[in-house]
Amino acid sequence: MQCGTSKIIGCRFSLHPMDSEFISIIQGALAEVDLSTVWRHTDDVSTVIRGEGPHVFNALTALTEKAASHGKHMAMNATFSVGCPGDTAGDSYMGIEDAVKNEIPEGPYVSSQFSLYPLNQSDYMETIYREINRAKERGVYNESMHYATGIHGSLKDVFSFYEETFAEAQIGEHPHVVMTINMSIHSPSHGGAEHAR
């Protein structure tokens, strides 16, 4: 098996609305967002979406925004992967060149953390440092921390950065990249940051 032979972007994620109506919030988001350009499967723990990068990121951004639109404190975690040598060619929508399906508003303030793993790259730390510098250039860098980097800003700006950095990390002849994201929205601990943007 060889890294980088699969161009499928996969993302496994979970939404965690801190509300007694969490089921209707999650199911409502899944029902309202146009997911026609990604393959999707939901189980009792998480949802996986697979397909072309722009469509996968558009779908997750729209789902997160829709769930967060209720104004309740919510967390989201996601793992992205591309180029895994153990991936399969099935369960994906590829070759879709249509424009993304969901309009993304600026959205609420988001505080998040991400970790980037450029596998199959001998100079992986250079890639990681470059993408941290990209966050600073884009104005979404928050802070350094153990095992992650803090990213914050509007929901749209934060997800735009993640989409860009995941694409830019796919360098070399056979890229295999993994990225994890943890995100908090409408948290009481944000201390008015939502209104200071």
Second form
Number of protein chains: 2
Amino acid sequence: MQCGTSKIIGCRFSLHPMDSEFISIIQGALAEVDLSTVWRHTDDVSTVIRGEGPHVFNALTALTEKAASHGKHMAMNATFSVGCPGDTAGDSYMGIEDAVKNEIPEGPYVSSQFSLYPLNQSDYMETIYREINRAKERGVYNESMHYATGIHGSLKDVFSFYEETFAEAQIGEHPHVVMTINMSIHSPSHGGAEHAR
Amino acid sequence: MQCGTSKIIGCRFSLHPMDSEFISIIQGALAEVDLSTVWRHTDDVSTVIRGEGPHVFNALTALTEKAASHGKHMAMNATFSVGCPGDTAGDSYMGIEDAVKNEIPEGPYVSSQFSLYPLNQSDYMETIYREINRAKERGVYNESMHYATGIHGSLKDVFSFYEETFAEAQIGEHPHVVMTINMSIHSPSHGGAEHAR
Ligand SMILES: [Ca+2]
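Alongside the form predicted on its own that was just displayed, please also present the structure of the form predicted in complex with a further copy of the same chain.
Let us now look at the entire complex, which starts with that chain.
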């Protein structure tokens, strides 16, 4: 695990189209999305992108939207991380002041679950409960559950919430915060287009 | 998020067969595996199982093996959790002294990535580095990477390592430990059956 005290935002994610054409679906999304403002590496299990927060969130949102545009059931899971002591300063595009590269449409209904892990905050549970309240205020809260919180809505609204909550969870001088997201799109388990069940 | 100071081991996971027959593959695995010693709930994004550690690990290992037995590319992601302050004592089968229910074959080659998050340990990075060394000792270490560590080998060896390392990471009086795993089986990105690339 290479994980310094930089403000590099990292995200390790996987897209899982539940279809035999999964390779072309993922490659198509990678080709259509502008990833020029994030550092990227793909291996046999996942892809990691690193850079400024807005660009990292924009890249993942756009990739997820493109990969879901075929209408097939797709899962996406992502782990966001910042401030891990031991992170290297390299492998990142920092100081990019440009506007984000990809326009994000409202997108399909997504049902997702997230967990927040503030690693070096003694009052980390307060941070978690505050961010769950934020989800309620933003209108994307779905339900409480063991080990996670259900978040749903349009793809754009859900990712906007995650970007805001990850920024707000970075409290203190050297925050090390991890956030995991699991997302389901076009699921046969979704009862209709608008509700998770 | 409902997350007490109990020793209930919880695992929230998803199986993602990259095939249009994903529903029958998952339902087939659920039907074939003995899940009688764990509490279980499935929603539209993931499944949570709770109980004694050996039974929780046995259930997930068996489910993953069965779901991969069709030979199609499959991803599995799981978050293990113990000791979250705010966890409820319910929704669990504790005090089950039985032997584990499912026999685990050696299974296919799996490539995976894991991260360990000890939530209330001031020396949590030491725990992480120690457990990475354990992977090397057990012969399942693949590579170091941003935000995770690559673990590979036979399905049985990889899950045995995860069970051991999750138990060993529970240090102190009220450990709250989270471990995330992402796994890929029968991936076209695996260069041959034995190596991750
Ligand atoms: Ca996944």
